[in-house]
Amino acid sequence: MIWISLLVALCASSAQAVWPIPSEYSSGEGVLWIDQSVKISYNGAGPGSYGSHKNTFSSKIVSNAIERTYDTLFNKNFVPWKFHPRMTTFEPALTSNSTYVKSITLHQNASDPTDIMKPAIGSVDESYTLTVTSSGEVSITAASSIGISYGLTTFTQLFFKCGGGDGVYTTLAPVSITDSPKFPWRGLNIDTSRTFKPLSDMYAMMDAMAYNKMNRLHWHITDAQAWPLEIPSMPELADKGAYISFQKYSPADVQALYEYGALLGIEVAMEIDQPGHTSSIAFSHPDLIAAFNVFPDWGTYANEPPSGTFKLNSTAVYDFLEKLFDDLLPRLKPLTSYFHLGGDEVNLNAYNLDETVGTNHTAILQPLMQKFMDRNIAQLQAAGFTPLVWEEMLLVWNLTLPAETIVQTWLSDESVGEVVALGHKALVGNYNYWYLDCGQGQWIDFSQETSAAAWPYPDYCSPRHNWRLMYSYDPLSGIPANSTHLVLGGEAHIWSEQTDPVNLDQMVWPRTCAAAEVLWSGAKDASGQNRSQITASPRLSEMRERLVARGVRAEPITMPYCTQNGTQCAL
């Protein structure tokens, strides 16, 4: 018997990877086979209540779970050659005497939240066990749905493709596994106005972080270059807005990338950047915006062209906004609990040129910043969500919250510490680990005056984050013992100047994975120290095998000479 725990090393040169990596974890060597004609069997929802109308999107989550394990098994399973030695024979031979997993039994031991669908940070309880008997009996126990699903996952990151055929095996068993998560809040967010992203990318991208048990999908879906979203009662806005008619998001689509997403435990939290970051309504709706587009000087108005942003003491800004939400917000909250303000990198100077306000001094500007963002909130809340801001509404404009208010940092890890000092939930995010767009260089074109002292033209937040920066990346740093509780978890960000379609995937894939493990299993191992490289490396291998097999382009952290010979690539 081999144990494994947050503290032994996982063998690096044998297939052997669960990630994220469990809270507890022990494994044997012996040989199991698993065919499709295994019966996955479920109790239901709780004792005495599966089937009941309040329970009918459990059992959906469940059934959804169980369809993609077998086709995970089945379908989208790879032959781990890379982790074993060069030209030898690591396959377990399959005979008539082979031991065939015989069940698997799902017992859910408790009732889903009724918000199941769109749960509430606390409401759900996403642990599991998984035992695997050395005859071929598998038990997963959960008290919910995603607990449940959240087992069938990591039960499939035992099994491995047969080369020589259609087996498929694990030489794991016995298996015994206990696991919960880290931080209830564990996030990816895609930006899809730079760059449009068809809603066949944005379910590829929900089944990747489902397979890496992260539960929010951040939804930034307009911003200063585009407005891809459509509200009926307003349809200028996406008609004007869009890049081109057919780059557009209907409220259909809305709907069903929220349910695809809460199938699989992910609840979409939409961003509608505001007051900044609103340039792309001036295309419908000029009235609304100052300092749009002015060029050539944009940089001193905005961040990235075009220039502009909401007018911060105007009535029609307000109507606009009320309209905006009583269309969109009635439609989200069957699907979600939480709505993002924005409230990030607002340009003083493009009050300048605000008939409404005429000047950049923040005594001035404070005041009516409180206004507006009280007036977004009002509403927000009166229709039930929770709202979400980014950090510089509280910390650079000092204005005052909810309570509730969900306060996102990515700025710095002192930004983490102002945030909960002052008694608000935070997610992390540190732009110099978790963004993932960062090292691409510049964007932007520099004229032959301004080029050389752009040279070799890194973009801000250069050089490019790899995976070990990105898991070496601890949420509660500097956080004191009796405020850890307000870090809700955090997000990896892909904003998209560089992003489209084409290279998301290798944008997103597998660093991401090193963010989803810091937010499962936690920064630091058992013993207090961050988590080794040397272990986590052939896991994450094995992850990036598994993405691709699922059909995600994930692109490679190292050679297979480095996964076949142990430890030899290690410092």
Second form
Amino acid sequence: MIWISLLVALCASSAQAVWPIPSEYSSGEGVLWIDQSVKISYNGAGPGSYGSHKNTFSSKIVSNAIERTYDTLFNKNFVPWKFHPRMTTFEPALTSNSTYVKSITLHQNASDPTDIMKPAIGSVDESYTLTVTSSGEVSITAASSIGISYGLTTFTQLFFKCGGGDGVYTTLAPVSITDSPKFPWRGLNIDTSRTFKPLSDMYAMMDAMAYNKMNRLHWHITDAQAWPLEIPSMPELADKGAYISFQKYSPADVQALYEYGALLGIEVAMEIDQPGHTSSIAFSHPDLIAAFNVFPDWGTYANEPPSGTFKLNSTAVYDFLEKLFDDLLPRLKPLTSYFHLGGDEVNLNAYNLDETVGTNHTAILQPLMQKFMDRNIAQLQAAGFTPLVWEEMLLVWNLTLPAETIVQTWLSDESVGEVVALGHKALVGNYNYWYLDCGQGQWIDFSQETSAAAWPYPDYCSPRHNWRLMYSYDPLSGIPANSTHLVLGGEAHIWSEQTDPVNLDQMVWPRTCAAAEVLWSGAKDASGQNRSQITASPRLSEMRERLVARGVRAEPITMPYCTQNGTQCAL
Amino acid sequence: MRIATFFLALYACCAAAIWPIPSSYTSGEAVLWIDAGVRITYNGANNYSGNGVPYADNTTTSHRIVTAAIERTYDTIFSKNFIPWKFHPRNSDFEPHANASKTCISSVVLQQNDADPSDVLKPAAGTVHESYSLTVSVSGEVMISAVTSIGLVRGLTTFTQLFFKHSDGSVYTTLAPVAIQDAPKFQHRGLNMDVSRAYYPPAAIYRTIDALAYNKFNRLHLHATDSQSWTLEIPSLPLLAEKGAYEKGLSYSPAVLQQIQEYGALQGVEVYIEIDMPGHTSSIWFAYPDLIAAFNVQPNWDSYAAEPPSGTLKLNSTAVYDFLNTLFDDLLPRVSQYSSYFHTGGDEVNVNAYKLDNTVGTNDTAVLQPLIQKLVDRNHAQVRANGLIPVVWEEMLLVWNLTLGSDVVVQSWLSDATEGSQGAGGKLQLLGKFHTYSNKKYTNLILMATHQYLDCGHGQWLNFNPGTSSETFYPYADYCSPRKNWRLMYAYDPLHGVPSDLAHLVLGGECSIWSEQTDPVNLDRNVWPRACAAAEVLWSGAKDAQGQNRSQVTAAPRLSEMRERLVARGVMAEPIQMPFCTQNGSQCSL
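Now that we've seen the form predicted on its own, could you pull up the form predicted together with the partner chain?
So here's everything in the complex, that chain up top.
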């Protein structure tokens, strides 16, 4: 077996993407073929083979992973011509003496935890080992079904399709990989309020996330612009608050999406953002919302139109929330441990127009906000959920929050340090790096009077954050060593002012892969250095091709010239 | 009939998109339905004596053009239409109700008032009139009249934009009666598409041509070759594509190239070819290494080129001249069937590369300039001999001070990689340079500021080594970051600062999609709908009837609607606003 550094391997210009990069990875140059008759066997977390054991959710996870493995290898593979010099014969010759993968053994050496379908942080061991021998024996070992699933994901990334359409091969045998994630929370936040995403698009997103070993979908399901979430006890919410009748998520849709994710190791954390970002409730419950859709002066009352916020001292609001959560939370509970209470961008002036408050004075508002949050958290905890909130609740409003609350930062790197200094768990996702919506330009229309001052119409977080910038972001930057355990991970965010199903893929992929590798592999390499773009770039280009082969319209990050010629596009 | 200003029409919140906006446009509020049995008749100008004829007639070029347009009209109205729910308040009952007495379009009459000029399939600037008039009466009679068949094409395109799909499957307009008079402001309205850095299958180019025509663009500038790959199959020089394409099959055969040009010509989109030179030619090296100097210098490629691989045609080489002669003899007669222009490039010539050129051996411009002049003279003589008008990048005129024929069209781009395009610099530069152009007595100019570069803002595609290089280039902005949003593109006036007596020298403009980080997967979203902003500036002008800059407030919902029409055509155009904004008139404004 040849132990090669990644740098040497990439200069040799052969395609060999595994993304995100495993903790330890060695490979050779031997060719193995694989065909659809190959058997994948699973010990089922103990004696017995796949299908005969009793842990049904675990077996569903593994059987699902096996089906996806076949589908990826044989139906969603790609010809890697972009990763070899032009007009060269780079494919191995298939002969009667060619060696095939003979067996794939999945060995789970521990039982899944009981919450495998809704894991709390740390309860599921996602690590795995993968070996491929030169003679074609494959073994994947893990402590959990999810670890097995990740091992299979990695396994598929070793293989390429032949140009003639016949044959799937690797040129990397033997392979030895030991892998585990750096951070337990590796997420993508998708906004389905500003534009609606059909379930099929959400599934495609989760599929691509899982292929990048991401494990959390933060579902920003409602906001000021539309309420697409059907609540059976209050059908008017979606009937009046959705953009149009066919853009709603039914309870069955929600369950299907949670289940789809759970089988991929992706836990869904739904967010009902509040008290701001709730104007869409006014279409059905106008009495609950203050400062609704002030026009044209919306800029005083909200960051975007339509303005509006929950009234802050209203029993009607409390009753509404209790009813809403009573309806929603029991349905979500079987497949998630988390629920996001929002709390970003609260606009004080809106409370001047709230007749239950009538002031923008924070000394008055803060205790009301505390009470509001206490009510929400109490109901969440009673239902068995761990709450998430945006950082403003802790850092701007100085709320007292239960210790287990996960605080999602977005405004700065310093925010992360402040959250962990207060002893709270933090998620990263600084909008200067990991907001995927940035750089499209303004979506606000400027009048002929305001237009000149707004030229050249950059948006709030312009320019677009390219993958290199996202990749260079270290979640642990500036965090004291004794607090790094409080940084659970982070999320990339796709806000949807100018993203809808037509361009969703391209806005998210492959840039989110950069975040995925930072969160799985860490921002530093084995020698403690920032990871190199030079070695990452061809691997990311290859992951992009794999995503395109899966039907995800991921953008190119460079020209074929650059990937055909090793590392010549460098400075 | 109510004469509605655009302001009123939009505040009334009905979808009313015509993009680009016509010169003169009035509409009412009456409903008309249209069904697939509607008959479209064409008088065929002087090519046919008599009244209307059925559309399936390809006897003349004019008939071919109109026949194709009629087929597209049916296809657009009945198969590629959309339900405009995003343009009406949520949960409103916005669709007209069909009843027994509903009025349908009873006839569509196409009236061509003159014979097409002989070059209708390959017009030079100004030779083919694109103006048209369109009337739709409340009782359902439609009349489109134009001087040329291409004018009728434009009128039919506008006609389709009056109609919406009903959720019951039928099709209607709510805008009758309609009266439109329309004509383009600029004669050259183009997209420059780089098919070298990434290869695009013909289907992607057809789709792009289709979207261009739907926005009344009339030029597709195919940047066919560059340093990274050679996509054109040249039968007399077969090695060029066999060795210089990225991969087998990623090249355009003569037959395919002709089909692309013909496909465009029938829609009034002239597809003209650029072979960029003397720089941007490294891909020739794969077949003919002796013709290229400074090929792929590594690692300090940046001393010899703006991007890897470096390389340039040798400047004083009879072998290069012979090669070009053979190349042009093969290519030009073919492309001249469907275009009147040929672009000989000339941007970003790197003088250091000629130090490594064994026919020159110096970067001294005093030595190089006469050689560039000689090269361009040779090229342009051969271009003209094939009946084509030469086009060059601005550096040939402004940097190299070449003497160019008075027929030559100069394409400006007014900024360079090191300068970027921030702030108002572009505008000032435009003004300053325009005087330079006009002082040189050249009559034809295509303007293309980097404001119209659609590739900007994706970040660097180069990899930076850890350490100093990474730190220097952090946060990895590209040469023309940030991304040019549609508002910025829309605010660009090609005539800004141009003295009125020289305005006629500005033929028009192009937006550009360079393909370092664009390929068939994201082509649509990088081009559309932002190129629509350029289309309206070039067709309608940057100023409204009152001479004011056009308003974003009235343009945005129209552009959102055009975007929906593009999506309905299978073009993956991006959204520019949330449905909240378009459902609620002009509430997303400041």
